[in-house]
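Heads up, the chain below is alone and in the form predicted alone; it's given as structure tokens.
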Amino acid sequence: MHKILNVALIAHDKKKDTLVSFCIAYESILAKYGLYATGTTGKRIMAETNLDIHRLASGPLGGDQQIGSLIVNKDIDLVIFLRDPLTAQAHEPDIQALIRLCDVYSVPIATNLASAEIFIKALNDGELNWRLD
């Protein structure tokens, strides 16, 4: 298993600005962890912060499945996935599969800004260090 905790950052198109702002606000915390993001989301975060992000494919092109694979391999410890519940997503089955894998492997997943803030503060306080075992 890995020695640091890894965080996946994903956002639907209408939530990308919110996730970028979140990453700016919590950059000092996020910088302590391994960061993975789907394509455009990762590109946007890297353009507006100094965070080092492992960029994967965009969600509709398999990025959600790549994150899922990392979850199965126990390489992701927290998922922040700011979803747009008001817009239909062509890759909805991939999204549901990703959420299911988080449940199967007990990976905390934040799907909105309120839960993302709770989880990032818990991460900073060491509340997810049990995942290092």
Ligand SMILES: O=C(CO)COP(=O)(O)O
Second form
Amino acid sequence: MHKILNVALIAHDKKKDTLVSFCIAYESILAKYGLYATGTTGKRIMAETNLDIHRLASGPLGGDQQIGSLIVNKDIDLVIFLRDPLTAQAHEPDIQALIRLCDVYSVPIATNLASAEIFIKALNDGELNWRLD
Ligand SMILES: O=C(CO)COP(=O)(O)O
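Can you swap the form predicted alone for the form predicted in complex with the named molecule?
Time for the whole complex; same chain goes first.
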């Protein structure tokens, strides 16, 4: 299908600092994978790391749906989506649709830092390499 695993990185505004810190901490691991992000998240990560990111539209402008489309095409192998559970989002239906597609296609999705740390270690240990066939 594809030669490297692809990771989607997304964070709501109040979680962007956390995701940037995560990307700095795990930069050497993340650098080995194809990276996709919603617009503002990708801009922040690229400004604060040396990671190369395929940036999509901003979440509220359809970026979550673009990630969803990549999932349907089997081009995303892991989603790290640090959601803000305490702030209403105008594009909540898009967020739910993205999470639903992860379930439809069995794509692992971490929605908080604790699970993101476990998943990135699993990725680095080759636990997701079965997705490469
Ligand atoms: O809103 C988002 C995800 O639902 C993230 O979008 P941005 O990365 O453009 O802020």
